[in-house]
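Take a look at this one chain, the form predicted on its own, written out in structure tokens.
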Amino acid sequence: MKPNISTTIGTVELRSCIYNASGPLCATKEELNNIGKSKAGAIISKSSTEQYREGNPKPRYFENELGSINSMGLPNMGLDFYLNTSEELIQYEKPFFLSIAGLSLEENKKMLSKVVDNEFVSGVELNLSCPNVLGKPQTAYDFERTKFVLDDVCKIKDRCFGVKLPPYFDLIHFEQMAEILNQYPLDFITCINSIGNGIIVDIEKEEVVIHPKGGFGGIGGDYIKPTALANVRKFRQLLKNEISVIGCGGIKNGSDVFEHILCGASAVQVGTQLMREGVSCFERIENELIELMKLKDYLDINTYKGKLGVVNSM
């Protein structure tokens, strides 16, 4: 029998647990699409603002074996394009999560408002985690601007509704955060975000990758994949059951995403392999896992979800 790879995010069911990750190539119109023909279980927006944005200037992306450094600026379409673009999505047959990251809440609040009278769109993801917008700081690392933030979106929540977080490192901060995030009738997190204000060196010209920031941005890959699987098995720990946790980050074969569902994660997301590989990655990854599950006699993902083990003392 084939393992089922299916999964549910709040009342949203997903074919397949493997998604893309807002932000590679999800921003136009021909991008999106190229999504919904792929096996990605579901499709997600680029982060939106009110309006259109240009972005950083380039070059603003970079890549090497180990992962990824960006430092986009929110490059994106605007709101209305996304709204207008999800009825054309729905021949898909698979949900369309729409990403906002409003630069002010006053702008996240008119956005979420506006969703509302939008029947395609299956879910929202509020990005409180992005470190690349200039003058702007992460808003999750501000736990009271968290909290009031919430307060006022979950007010016009009306369909399934998240946050994507950006990574944390202390145990005190997993704790601080789950306890707002249990306080609020969220259906998921994503966790995580690149890691912020990293750099990588041309050795060879002897300068950054990057022009934005002097080369700072956002770390993604390989590089992330520890710091990803351990925010996903503690907040998966703290959190209430209710809320499910979207892994993110170093993932690009089966076995990435076999032990992101096993620290806790309901489904993942794909972003640095899917900048390399394009969309056709959603499907090799997808039978690299089912091989697995084949190999380990899992039948569905909740067989093993959650279930990582620890090793004894000797």
Ligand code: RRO
Second form
Amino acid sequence: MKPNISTTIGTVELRSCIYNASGPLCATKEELNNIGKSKAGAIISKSSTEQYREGNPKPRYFENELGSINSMGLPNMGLDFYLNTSEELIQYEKPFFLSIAGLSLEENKKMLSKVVDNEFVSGVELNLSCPNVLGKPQTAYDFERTKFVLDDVCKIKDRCFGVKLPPYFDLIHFEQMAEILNQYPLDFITCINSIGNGIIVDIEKEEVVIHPKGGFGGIGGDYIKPTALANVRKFRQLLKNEISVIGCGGIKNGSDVFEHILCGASAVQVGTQLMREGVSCFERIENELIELMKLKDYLDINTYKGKLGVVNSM
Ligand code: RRO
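Instead of the form predicted on its own shown above, give the structure for the form predicted in complex with the named molecule, please.
Okay, now the whole complex, with that chain kicking things off.
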């Protein structure tokens, strides 16, 4: 029998647990339609602000064989564009998630109130972790502020709703954040956003490879997979069952998806590899995951989700 790789986030059903990360190739109508036509299990938009944004000056994205660095600065078409586009995306018969990243709490509340009137958006991912907007901190590194934001936005949300988190590195921080998240009716968290404010050096030019912010930018790809897996694993252990964990970070083949699911992911998002390969990556990664599950005699992802073994030390 062919293994089943479907999944459910809140009440939203996905034929495949593999889809795009908010960010790469999901800002324009053409890009969103391309993800719709692909084998991605869902479509998520580039994080949206209320108004159109040009983003940071170029070059603002760079990749090498190990991963990527970006300082895009939230370029997007503005909320109305994504709400208006949502209707044409229903032809693909897969969920459409809207990512929002307002520059203030008021902006996020205003955007969420607008979503309430829209019947085509399946769910909302609130980005609390953009590392690249000058003068704006990553909200989810400020625990009190995160609680304040969730208090407000959870009063407005009317459908599948979750937050995109930055990577954490300290076990106490996982516990503190999980304690906050467990107080809210969230359907999912997505972890992780890029690892903020790294630098990649061009040895020949003896220069940084991207121009905004003196070359500092969010790191993605292979560089970040171990951190992503640790965040998925720790939050799966600490969060109540109603909150699904969506894994993001370093996924470029079927075994990467398998690792994320073993750590506790209910679905996974592909970022850097989507930029490299385009939307055909979804079919390839899906086939690789199915082949691996066949080899291991797993008929669906729930049979191994979160079941990563540990080795007892002396
Ligand atoms: O647009 C960006 O610079 C950006 C965002 Br909003 C984000 O959440 N993560 C990232 O790596 N880049």
